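Encoded as structure tokens, the following chain is the form predicted on its own, with no partner shown.
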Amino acid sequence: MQADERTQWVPAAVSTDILDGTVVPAALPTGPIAVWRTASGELHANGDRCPHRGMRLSHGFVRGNSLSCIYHGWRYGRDGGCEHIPAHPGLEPPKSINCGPLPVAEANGVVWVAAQAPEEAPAEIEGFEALKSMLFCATPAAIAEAAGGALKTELGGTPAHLVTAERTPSETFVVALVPTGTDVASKLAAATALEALRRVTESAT
């Protein structure tokens, strides 16, 4: 990942997939990350590795404003610092124990994460909201070609924007956006069309 790419927002999840008090796995080109919400709804992201034994923090659990590792219960705060070690309740954890907080924001119902703080907020596509995310075993260019030559396309008769993030040379994370207020039947048709697009794209690569 080049230096300038580290300050670019990358789509990591759909906002509605991360409920208050939950954590989900996601990824940047630099590697796995954990995205979580406090019980009060604040969104956070950090490296998906507990500094203690390397367990994935996305397998853990949220309590209040903290994220806990499922292995030994080490607890991390919103700044990524370790707040509590259950085996040593009287110990104040060293500040060097940190799971690496990452810049995170929401726009169009999409959770955006960056490796380093970008200068601006994520660009919004006015009048659109996130419908569904999906992992394609294909490049962004192949997806655009299969969608008719551009990521601004149509899914099941509904206008759509496809927001992409290349996770590996052969895998791309895709979030489909549809017009805000789209009815349920049209959303279902668009989601079905997105799955069909994935099959067509992958069969062509």
The other form holds:
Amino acid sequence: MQADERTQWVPAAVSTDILDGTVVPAALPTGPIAVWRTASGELHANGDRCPHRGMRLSHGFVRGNSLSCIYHGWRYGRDGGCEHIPAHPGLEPPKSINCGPLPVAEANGVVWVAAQAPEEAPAEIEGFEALKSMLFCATPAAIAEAAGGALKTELGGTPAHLVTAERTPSETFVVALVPTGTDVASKLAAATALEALRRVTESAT
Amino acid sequence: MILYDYILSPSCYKVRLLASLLGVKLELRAVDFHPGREHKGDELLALNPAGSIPILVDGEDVLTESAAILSYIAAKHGQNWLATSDAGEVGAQQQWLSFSHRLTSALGGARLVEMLHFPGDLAALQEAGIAALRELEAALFARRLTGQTFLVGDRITIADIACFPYVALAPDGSVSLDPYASIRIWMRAIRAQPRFIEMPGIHRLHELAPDPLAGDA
Ligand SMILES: N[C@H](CCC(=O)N[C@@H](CS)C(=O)NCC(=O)O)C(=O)O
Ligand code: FES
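Mind giving me the form predicted together with the partner chain, seeing as the form predicted on its own was just shown?
Let us now look at the entire complex, which starts with that chain.
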């Protein structure tokens, strides 16, 4: 990753897909990340490797304001710092144990994460909100081409924006945005059209 | 009710899970599936010529298909876990019970190749597994749009129990569950049920247990 890419917001998840008090897996170009909400809904992101033995923190669980590793229960706070080591309950964990918190923001119902703090908030697309995320086995360029040459498109009769993040050279994370207030039937049609777009894109790749 | 059971079998776990959720007691008969291949021995072949487990024996009734066993236990002990007489529910329930066999052959097949080194075309099984997961994700997303969490009707049913284990164990066949947000939320809702039980590779929600540190704060 180039230095300037590190300070770019990357779409990581749909806001409503991360329930309060849960953690989900996602990825930056630098590698896997864990994105989680505290019990009261505050959003956090960090690297997906537990500093203890490297277990994926996205397999862990949230209690209150902390994220716990599923393996040996090391517990991390909102600043990424280790708060508790069950095997040594009397020990105050050294400050150096930290799971690497990442800048995180929400816009258009999309969760954006960056490797390093960007200067500005993620750009808003006025009047649109996230419908659904999908992983395409294709490049962002192939997706744009299949969508008619641009990521501003139309899905099942509804205007749509596609927000994309290349995760690996063969996998792209896609979030489809539709106008705020779109009715359920049109949302369903848009989701079905997104599946069709993936089929077309993947069979062209 | 006697269940011929193997702890690592997701199909047997479906039956144990439903029984636990319904508070029904099963008499478990442990089958030495691997490496003993007891399911291919005379005693079990007499009960089930197909040579597979689970097998449920309840008096005169002998059942050898997990979907049938789930229907049977629910009919006896948990009507609310079955479709109502509504045609839409009946159809959807049958649809997902049939679909669960696709999960068994694709994701279960990949798991047997990866874990027990059974012969099979791993790449083809994984591809079929991913196709099934994408289909399930799309269906569960559509359910969420209408405010529902589970596959059939407005509550958890045997359709969810039939599909849950092989989906949850997809990573055993090196098929990632990371891309499927609606599946993740659905699996969490199943694991949050009272009297949920675990099997190796499927754990309960630790956060639902009392916090061992509570009181420190
Ligand atoms: N009868 C099906 C099949 C269940 C199944 O695949 N069972 C596996 C163990 S998890 C088995 O017995 N395989 C041995 C075989 O089919 O030879 C069901 O009850 O869903
Ligand atoms: S690997 Fe996370 S606590 Fe041990």
